[in-house]
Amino acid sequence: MSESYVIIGDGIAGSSAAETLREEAPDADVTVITDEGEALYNRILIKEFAKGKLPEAPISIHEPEWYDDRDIDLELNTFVTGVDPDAHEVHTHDSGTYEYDKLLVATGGTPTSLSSFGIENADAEGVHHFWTFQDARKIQENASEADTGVVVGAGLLGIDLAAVCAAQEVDAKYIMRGNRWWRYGLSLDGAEIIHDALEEKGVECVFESGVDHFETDADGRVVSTVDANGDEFDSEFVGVAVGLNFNTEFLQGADVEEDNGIVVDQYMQTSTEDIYAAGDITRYYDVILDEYAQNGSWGSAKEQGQIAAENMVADGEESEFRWVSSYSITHFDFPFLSFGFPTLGDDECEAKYSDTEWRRLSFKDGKLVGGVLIGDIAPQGNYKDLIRREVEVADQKDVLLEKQFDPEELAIPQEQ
């Protein structure tokens, strides 16, 4: 009998796994289950759609025919309620039971609502979270009609919502709890470049703040935001990006280890036999860092899906996940790119080259583990190569921070 593979989730991790499974096991049964109503789309391009810069057409990656052509069963609008690892079964709400020999969980997360922090009216009409294509449609529609707005969440997803407000000419306030945007990855020098760019686009940063509650009208629609300092801001549109809740409720009773996500090894195997996980939902063993880590980038999720599939077919430790991720922001006149793990480490260095050029590098045990590049991202390849090589270079920060960084100038022992 042919092997049966079931994938829960049709993001880039699940889809790349399905494609790899079909290539590696031409005669196997491959089923992809998703609770969304549409097949894989580009989660990067939905930002441009929400900004009003792109129509829907270029955003879809796979039409249902793509799955048909590869003999992959795609089950849309299907809600998984439980997994029985002993029986090797996936149970759904009203679509029956799916048997598997190997199972991949690639369900990602659901944006955290401020209501979980006790914020009044946090789920009112007009308060948006940005994760799915359907979210993008609602955001695009609301922002295009709104005159005023507020964005909450000083991170990589929050700035997408701020960019939407700027593109849609919404008079917006960007509320941040600390004294700068992405305070875990940037110093004030670096963050001020972003602050100035936001201000130029009509988004005002409000620091040392936070949301106290939202005011609504008689129809339950948000009309203003009151911050922790008691200041009130008109907001017909509110965008919130304060984290993700991972979609693992259906795994209760499956004995899958979790630690703010599903724990997997470098082969994408969970603690439960024949169950794998890939994508945002994983807390994986990073062989370069030599510790467990998480990463939400598109490239990382795609690679994890492929690695998981190869190991599922091999029924063992065939392929190892060894990856240096990157994440870019394209909302400004200058590029922005983070790579590796810029918020980790025990040492760092930085330099500012102009009003729109800045660089920061992070180290752990003398080795480069991540960084942020603003204005000039050309050195990224050389930096990522150093991370992959796991060489000790923290004692040569002056060379690493040279504007035209040349790795040949580094003194690296031959054995490294």
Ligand SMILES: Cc1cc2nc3c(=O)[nH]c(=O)nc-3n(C[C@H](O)[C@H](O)[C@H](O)COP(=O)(O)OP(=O)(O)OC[C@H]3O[C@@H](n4cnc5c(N)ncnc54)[C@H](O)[C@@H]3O)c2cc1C
The other form holds:
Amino acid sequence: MSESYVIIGDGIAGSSAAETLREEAPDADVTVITDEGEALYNRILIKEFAKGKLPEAPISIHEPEWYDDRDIDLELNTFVTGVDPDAHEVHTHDSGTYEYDKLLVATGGTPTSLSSFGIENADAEGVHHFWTFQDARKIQENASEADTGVVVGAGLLGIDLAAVCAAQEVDAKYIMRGNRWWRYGLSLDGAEIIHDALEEKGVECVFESGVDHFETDADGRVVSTVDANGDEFDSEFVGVAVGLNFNTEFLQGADVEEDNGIVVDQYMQTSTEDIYAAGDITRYYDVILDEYAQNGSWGSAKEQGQIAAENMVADGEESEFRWVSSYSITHFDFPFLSFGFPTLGDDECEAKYSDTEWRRLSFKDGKLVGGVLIGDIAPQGNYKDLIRREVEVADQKDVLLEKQFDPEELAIPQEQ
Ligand SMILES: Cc1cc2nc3c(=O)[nH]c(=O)nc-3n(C[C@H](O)[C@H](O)[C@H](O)COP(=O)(O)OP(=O)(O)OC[C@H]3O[C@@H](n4cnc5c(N)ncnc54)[C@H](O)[C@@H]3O)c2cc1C
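Let's see the other form, the form predicted in complex with the named molecule, since the form predicted alone is already up.
To see the whole picture, the full complex is given below, headed by that same chain.
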């Protein structure tokens, strides 16, 4: 009998795993289950749709025919409610049970609502979270009609919502708890470049703030946001991006180790036999960093899906996940790139080169592990190469921060 592979989630991790499984195991049964009503689309591009800059068509990656052509069974609108590792079964809300020999969990996360922090009216009409194409459609519709808005969440997703407001000409306030945007990744020097760029686009940053509650009208629709200082901002549109809750409820009782995400080794194997996990949902063993890590980026999720699939098929031979991720922001006239793990490490250095050029590098045990580049992202290839090579360079920060960084100028002993 042919092997039976079941994948939960048709995001980039699940879908790339399905493609790899079909290539590696031409005769196997491959089933992809997703609670969404559409097949894989480009989650990175939905922000451009919400901004009103892209039509729907280019955002879709796979039509259902793509699965048919590869003899992959795609189950849309199917919510997984449980996994029984002993019986090797996946249970769904109303579509029955699927048996597997090997299972991949690639279910990503769901945006956290401010209601989980006890914020009044956090789920009112007009308060948006941003993860799916459906979310993007609602955001696009609401933002295009709104005159005023508030964005909450000073991170990489929050800034997408701020950019949507800018593009849709919403008069918006961007509420932040600290004194700057993405305080884990940027110093004030770096963040100021982003603040200026936001202000230029008509988004006003409000620091040392945070939401106290939302006010609604008689129909339950948000009309304003009251911040922690008691200031009230008109907001017909509200965008919230304050973190992700990982979609693992259906694993309750399955004895799969979790630690704010599903714990996997460098082969994407969970603690439970025949169950693998890939993508945003994993806390994986990072072989470069030499510790468990998490990564919420498209490229990393795609690679994890492929590696998981190779290992699900492999008989003894295992592929290792070894990856330096990057995440770029393209809302401004200058480029922005975060790579590796800019928020981890025990040492760092930074430099500002002009009003729109700044760089920060992070080190762990003397080795480069990540960084942020604003304005000039040309050195990214050389920096990522140093991370992959795991060489000790923290004592040569002056060379690393030269505007035209040349890796040839680094003194690296032969054996490294
Ligand atoms: C607006 C936005 C902008 C982004 N921009 C960038 C960017 O510029 N660069 C970058 O690298 N990354 C970006 N990301 C992050 C990137 O999109 C994610 O890291 C990546 O999509 C994760 O893929 P995944 O397959 O692990 O999870 P997901 O894409 O979240 O897919 C998981 C799937 O599983 C489904 N699912 C969950 N639970 C169940 C269940 N119980 N039953 C059935 N199905 C279930 C979900 O509905 C979903 O379809 C962005 C994300 C968003 C939302």
